[in-house]
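This document starts with one chain, in the form predicted alone, laid out as structure tokens.
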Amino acid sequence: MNFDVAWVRAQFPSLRRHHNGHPVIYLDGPGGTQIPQRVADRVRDHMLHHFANVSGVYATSQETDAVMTEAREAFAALFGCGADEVAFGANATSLFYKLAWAFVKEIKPGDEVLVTDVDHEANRGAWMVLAEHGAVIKSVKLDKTNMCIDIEDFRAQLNSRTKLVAINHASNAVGTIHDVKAMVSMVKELTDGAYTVIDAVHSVLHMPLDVKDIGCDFLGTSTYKFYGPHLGVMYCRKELLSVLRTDPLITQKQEAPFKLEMGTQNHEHIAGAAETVHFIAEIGRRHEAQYGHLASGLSGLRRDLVIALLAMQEYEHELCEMLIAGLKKIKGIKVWGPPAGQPRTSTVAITLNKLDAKGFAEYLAERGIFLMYGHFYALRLIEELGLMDRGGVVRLGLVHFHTRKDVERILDVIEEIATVVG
């Protein structure tokens, strides 16, 4: 395809690089992407020019205020949902924390919350706290042979009892794509109306997302893992977080989506965010061309994005297919994700004999390839698929910005190492 990745690449200083005299090469996307320049200077101009807390009569105030207002809109946009949906806190982690702190008071003793051996923790930790309060809390567990969640298991542990379930969309260690849409469909038909949570942290970054369309209760990301600034945004349908009882204090608004936030938010990230959304959304318009026809019936800033995401997907999956292909050709190297044709992300996940995962990364890493090792907080599909005592997996997350280039050198250094250690 005809992807403008050297317009994308001018975007991002960090691209410039080098280190040990070679030009980096940042795989940690999933943990965390490299900022566009735009982003990094709409904070900035934030923090020097409209520096102000909110609902104040003076100019720096009211638009500080616009600011929000934006950026909860951005954010709609990006969701496919109402501005009076997006909340904002310090992370996705935390977000779920505070809702789960909020369920409990919806549930009661016996009553059965659904988790799985796939998610990030902060999508399993969080739920937790509810069997403090008598709730049982079950697992769905790892399908080993598609590197996902057990659709069966899943199904067959729905229940009348089932109050609250917590999915993944997209696996952050081995690149996993689910069909939440599928999975909250089940739930709807297998249980007496239990709420759904997805972490959607991993899946933002390489897809168009439609949180009507999937319908769930609750949507949780991070904005640093998609060109962002630290800061966690979720989408809470109106009219659930209406009634459910966050216990904000009595200072705040009392009303969806505020009542999910804490105190003063963190105005200056909160513009970069909304910034790295009309980001997305220029490569939107850059490839409307090639795309505009699957986004029939959208219009503006949600019809860019869109666009700018299907872009981005097919660009990273051809990517992603170049690599997978190259790295089984290596003597040595395991790679650990869904099989072909199964949906996934263009995160792979690999190991290597003889070698573990954190030696394997301080290899990559002098010859400035930049990733991480481990669990990445997917502890339990880690656990189940018993890499702990080698110290994980390594992970290489391509994005938009990498290149055929990027690909072919990052095989070449892998089978220089396996060619070392044997």
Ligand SMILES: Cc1ncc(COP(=O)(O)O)c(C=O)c1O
Given for the second form:
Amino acid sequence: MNFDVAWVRAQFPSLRRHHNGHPVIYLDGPGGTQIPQRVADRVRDHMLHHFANVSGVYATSQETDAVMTEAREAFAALFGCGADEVAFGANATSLFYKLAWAFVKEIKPGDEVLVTDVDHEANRGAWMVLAEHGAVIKSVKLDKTNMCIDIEDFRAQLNSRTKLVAINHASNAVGTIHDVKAMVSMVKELTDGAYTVIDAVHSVLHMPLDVKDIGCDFLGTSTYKFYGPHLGVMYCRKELLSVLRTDPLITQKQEAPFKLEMGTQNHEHIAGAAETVHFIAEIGRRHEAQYGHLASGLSGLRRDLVIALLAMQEYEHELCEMLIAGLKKIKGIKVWGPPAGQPRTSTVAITLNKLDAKGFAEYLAERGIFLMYGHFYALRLIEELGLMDRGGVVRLGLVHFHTRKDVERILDVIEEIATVVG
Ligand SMILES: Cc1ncc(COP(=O)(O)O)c(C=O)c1O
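Form predicted together with the ligand structure, per the form predicted alone context:
Whole complex next, starting from this chain.
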């Protein structure tokens, strides 16, 4: 492994915590990762020294304006888009809802809206708003053989009545990754220009992203899933957002990306989110020698970010393979996820025979392994798998600050509880 995990771990004060005498292993990354010192420092610094509203003539207001510009540029580098295509909001869910209210004006009775059974409710519930305005909402099935959106069902449901398609990039419950570029191409080929919205909340941390290459209209994510503060960010294709009727206040800037934002923004968290992007970029600079050749043609911040994400992805993948191989040897454990060899994130869902998910998670929590159980709002998927009556699954979210030693300890503790319950 070429990854400098020792340096990474030193950036996260929370990793020094112990619980009941055990070093804590934070495995709820898909619910929210931990925060590097410099991100927390940046939030604090903004609040203590630059706190102001935007667009004023005084220094701290101009510093806040500069933070907003810096953050839009940072996320443009992360997404591969223009800075004027980056909008902020409270979280991903509220950005999807804000978009849905704008699409209400584009939808006519009988238009079809496609969602999926794999998605988090954020990228389903928001679009249900359109049903009240005459849209027919259709949901694409889960393919249980690979834990992905059923691609044949997806293709079959696209037609000239399809107006909007909301799809998942990576499953926050079972870790499958979807080929969203191919799916967006299918939408372009089989519909009369349906809009495409991608939920990338779970994917951004685990792979480099290029929204122009994917070809989608909107892509939403949340920075607290990749070492940042609680904040939503959305890529919005400028030509489309410019004409979309988002109903900004008459006192607000009427152009993209501002017209998707509501009221005063969370400037301190936006400062922290920009810092998060710089933190990830630093990982890229530290791994330039090993991974630089994979980012040929790229320069500046975007290059550093792509290198970082490739390095993190490879490292997480190795840990994930070790985890899954170990889990498969433990009697009574079932791993719910994509088959070996299929693209996936390092998020692994498991169940244990004879113990419900809550009891299983409690046992691990007492031993300093902090993780989540349940459906994680990927409700349809967990229902489809028939796991609701046993409390859903236990989710192990490996990220770039975990180590092989962590994986060994996770496996030991799981083996222990599996033996106890028999
Ligand atoms: C895949 C996915 N989509 C959407 C969301 C909702 O994000 P937010 O809490 O920022 O609204 C989550 C949160 O867990 C998620 O994992």
